[in-house]
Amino acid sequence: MEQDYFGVGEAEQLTVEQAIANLRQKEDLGSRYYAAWWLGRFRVKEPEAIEVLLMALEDESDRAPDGGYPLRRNAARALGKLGEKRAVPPLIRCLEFPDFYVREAATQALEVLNDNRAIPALVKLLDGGVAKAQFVPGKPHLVQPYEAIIEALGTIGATEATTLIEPFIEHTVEKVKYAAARAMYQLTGNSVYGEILVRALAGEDLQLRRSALMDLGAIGYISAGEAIAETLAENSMKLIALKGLLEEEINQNVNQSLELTQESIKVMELMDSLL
């Protein structure tokens, strides 16, 4: 998950015009990197901002010591945050880029944009299945950003990918397992997959419990309410997850009745108990 590395005070020092100008220039790579982040962080949707971000997505000059492309990563994230559909084709092209983190950022942006044009390219990244989904020698990551890919396919609603996604529930990396369970629940509605995430809430690792909380909130698995409230994690994280459950329950029933369901009321009571 992306983190914001700049304080509010620093962020406020830029204007839209300055950010765009900084991204256009070629000399100060740090300013370009920050400008791309800033435009996404503050949801700047002016046409000129979109234009420079699309240009940054093709940039060749900003290279990290490890050979990566930091500016491209930030541009991809920003275009996703801005909901810019024109970015879908270039983001799809980024899925073939050699930099793992560019592929990951592009995948995450495509999930936010929720455009089914991305499905074939995302599915292609699952070629070889679990057997190929191994760590790159000497690197801290797998050969593909499988967690992001699978989550994106679930969000976009790629039901044709279920047979490719389901085996990843047996992957050795827990977050990839969770992503597969999350996507399979979104694509099938089968509670078996929701319960995999519920069981993960009892795990020993706090980071993994947090991850499962966010996955349950993202899919709105209403049966997880009490388990979420009882999870050994920060109340703020549990409230975010419960909010996801409540929103999904209300969205599913909004056309059936103007009254809250018993499930919605229960989730609200659980939220109150955490405040």
The other form holds:
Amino acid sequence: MEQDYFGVGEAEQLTVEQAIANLRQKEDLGSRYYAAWWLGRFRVKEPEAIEVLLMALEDESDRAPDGGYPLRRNAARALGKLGEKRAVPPLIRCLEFPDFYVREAATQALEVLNDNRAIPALVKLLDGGVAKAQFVPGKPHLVQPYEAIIEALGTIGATEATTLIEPFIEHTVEKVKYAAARAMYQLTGNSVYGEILVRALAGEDLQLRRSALMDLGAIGYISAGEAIAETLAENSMKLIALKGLLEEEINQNVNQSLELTQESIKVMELMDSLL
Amino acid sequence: MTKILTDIETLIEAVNKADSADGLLEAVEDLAAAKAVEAIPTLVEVLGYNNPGAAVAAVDGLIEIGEPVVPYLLTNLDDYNYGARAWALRVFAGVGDPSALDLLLKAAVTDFSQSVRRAAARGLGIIRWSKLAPEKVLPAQKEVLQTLLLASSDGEWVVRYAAVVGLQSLAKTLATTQPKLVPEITAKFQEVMQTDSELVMRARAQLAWQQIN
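And the form predicted in complex with its partner chain, for comparison with the form predicted alone?
Below, the chain from earlier opens the complete complex, with every other chain and molecule after it.
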């Protein structure tokens, strides 16, 4: 989901040239940070924009009180959105950075770029398996961005990683568990994993139900249609999830006559009922 | 009578006192099941809570109560909470009362929330035209048609989707009363099938086209 930190009004005030210039200068850290986000948000794919974002990925000047690198995080997210393959090797290097949030943003960007060169480095972050996947004392996150890593491996199609990913279905953090089910379904096509996510739709926590909706939409698990429509969540979320199902169903059944399958029609009827 | 009223007061009290998401959902379901006009203000209030399950139950309950809900909801629409407004638009759509027509026409193309535009476009397709004075029907239908055609080029796919669904319902109505307006709708379906950037839009337009032909 698009994360917009700024109102549209403010976003409209920049031009491409200004954003690039803002990102180049080193005095005003706030406007650098904003420019990096802006270039991704408005999909500025000009070579010069890519170049400054790649520089920002290695930036040392913008440091958060927790020792993190806010600008690097934003630059990584932006590079993912721009679909720039040149960014793959630098983003892979980011996976070794000490800042958890840089590693997470880089992982998510690599997922979007969907490049299998990232597989070995992503797999390495799973070293130690579930036993090592604990919370960092005093932090709200685990030692690695497991949710993002596992989702990325699923999207990229890293079938060689299934034996590493499978055990994460037992992880105590629900979102990590969902990510593992999602990836395992993508990598094996086994409905056992889709059903884990379907059961999650009936969970207690609204935030987690939303999460399972998005995961089911992302994998297009067609049997989930009814359960999605009945989930206690916003219709807008359910519609996005059903859209994912419909797209997958259509892409799997492309034929000469372009006839709609019964399953497609059923999903559309569910969508109609949620408008 | 007194007994019934007391029961409804008890049900309302239960909604107001609910202290968990599940508790609220149950209380709203019970109150909605009473189908009583006294429940309207409380059910409308629930639309503004951030609890999608309870909101669905409240919407269903309000639609069941039907027309008496419309004037109350028209005067108590929340301009600031777009979540609540989207649910309210679903109530108008479900009741289909033409007195909400102006609001639906405006909301479908001007509301800043895509969920509100979506619900309004859907509602425009299911107006109960028999409730409108006969001489007002055709001009109103033409206005609905133009608005839905406009909404079918919204920037958000979900609004375009609702507009196609609305146009399909409208085409079904017009097929018997104003068949000469239908070709404009089928042409739009053809256009969406061939040009929309979203796969689901092309599929939905195809389904609409198949179902009215």
